[in-house]
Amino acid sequence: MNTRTIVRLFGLPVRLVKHQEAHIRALLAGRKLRQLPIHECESLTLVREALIETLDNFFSREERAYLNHIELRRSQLLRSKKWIDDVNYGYAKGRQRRSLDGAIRSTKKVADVCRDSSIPPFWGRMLFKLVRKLKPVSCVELGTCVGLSAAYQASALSLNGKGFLRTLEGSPEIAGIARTTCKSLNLDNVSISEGAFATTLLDVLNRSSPIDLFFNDGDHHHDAVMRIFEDSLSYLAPRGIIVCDDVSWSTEMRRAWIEIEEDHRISATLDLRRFGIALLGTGMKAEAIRLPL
């Protein structure tokens, strides 16, 4: 729902809607979620509960303690004045040039990497709640960055009392920062693999199978997203869940997400504008749910 639609439906001033658009979207999404019937698929019901609790900012004292520690770590990274060598095997912007191994190498500030590439707090809390509700045993993440998204997942696994996360990062120096992030938060249920996904993913998939939760925030090319989707499917648990980040980030990502939505092996999908959540299963495909947060 865009700004013009919200103005027409609610008769609010355009300036107010633009200022409060994210809040209004959250309210409308929460209302729609509550109106959805309880689905026979338990996983979809648990995802629905996770989204409602995130939108309502409903977290226990213990959960808030973990989340506060993660945000303190984010603040430290955003204040960092350190420069690092970044190695990027994913999406190229503009005229960035790749080296012979397919990587784009550049020098960046840690603070800039954290600000530009890390998962925002709201979406991190949503990922946290998904793990809390679904209680996965085996999790895989593509795109560790500085470790904040991994920290949300691993913290939830710790609170659940079970589960392990394997996460992949292309840049060695950024992977080192992610290890420091997890160590500073006393998270020992995470392993980080360095290098191009083309050389690390298959081994991680083999060691993680059956995978209950697969979070893809890696290469943002259409073909790469679809290749990873195909490669990972046979390693997922029968009721496994795929979460794709940035599904509206580009036309390529949008096209890839629509193809995943329409895949006959997917039983239900939720499109949250940023996150795309796909549930595996058999039987009649459920209607795709769209909640543009």
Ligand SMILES: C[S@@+](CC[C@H](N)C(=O)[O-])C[C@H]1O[C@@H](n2cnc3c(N)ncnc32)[C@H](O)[C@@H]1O
The other form holds:
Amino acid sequence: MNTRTIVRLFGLPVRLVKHQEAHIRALLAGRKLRQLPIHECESLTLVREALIETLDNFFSREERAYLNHIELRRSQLLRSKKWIDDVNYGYAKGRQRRSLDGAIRSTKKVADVCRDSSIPPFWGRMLFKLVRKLKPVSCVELGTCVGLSAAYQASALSLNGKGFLRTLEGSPEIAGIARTTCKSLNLDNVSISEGAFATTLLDVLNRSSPIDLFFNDGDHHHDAVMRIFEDSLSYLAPRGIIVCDDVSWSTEMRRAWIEIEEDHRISATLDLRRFGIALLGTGMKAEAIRLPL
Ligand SMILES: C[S@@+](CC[C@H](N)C(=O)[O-])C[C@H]1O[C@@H](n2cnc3c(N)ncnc32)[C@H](O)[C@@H]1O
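Please show me the structure of the same protein in the form predicted in complex with this ligand, now that we have looked at it in the form predicted alone.
Everything in the complex follows now, all chains and molecules, and the chain you saw is the first one.
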């Protein structure tokens, strides 16, 4: 729902709505989530609970302690003045030159990488809650970056007392920072595979199958998202869940998400504007649920 619709529906001044837009959206989404009919499907019910608790900021003291540590690590990375060599196999703006292996090499500040590419706290908490509720045993993530989204998932796995995350990153120095992130948070339930997805993904899929939770936050090209969707689907658990990040980030990401939503092998989907969540094996072809946060 955009500002104009909110203004029209609630008769509020534009300035107030603009300022409070995220808050109003969250309230509306929370209301809509509570009104959703309770499905027989357990995973959909758990996803719904995870979203409601994230929107209500409902976290136990123990959970908050883990989340605070992650945010401290984020602040440390955002203050870093270190320069690193980035090896980017994914999306690139403009006409940057790729080398023979398909990568674009550049130097970047750690703080900029963290600010531009890491999951924001709200969405990190949602990922954390999804892991807490769904209690996955095997998790895979594409796109580790400096390790923040991995930290949210691995912290939730630690609190669950079970589960392992395998995450993939193409840029070696960035993968090294992610290792430090996990080490500094005492997370020993994560492994980071370094290299282009084209060379690392298959092995990780084989070692992780059946995958309960698959978080795709890597290459933001339509074709890459669809290829990874196709390649990974048969490695997912019968009731596995796919979370795609940035599904509204560009028209091509949007197009990829709509194709996933419409795929006959997916039983239910939730479109949260930033996250697209696709569920397998719910035993129904539910309507695509849209909750634009
Ligand atoms: C958006 S960032 C991931 C952010 C991270 N999930 C977080 O929120 O903390 C995407 C990462 O995927 C990596 N990546 C993109 N395409 C890739 C590819 N084809 N192979 C390997 N790594 C890739 C990039 O190097 C980048 O660090």
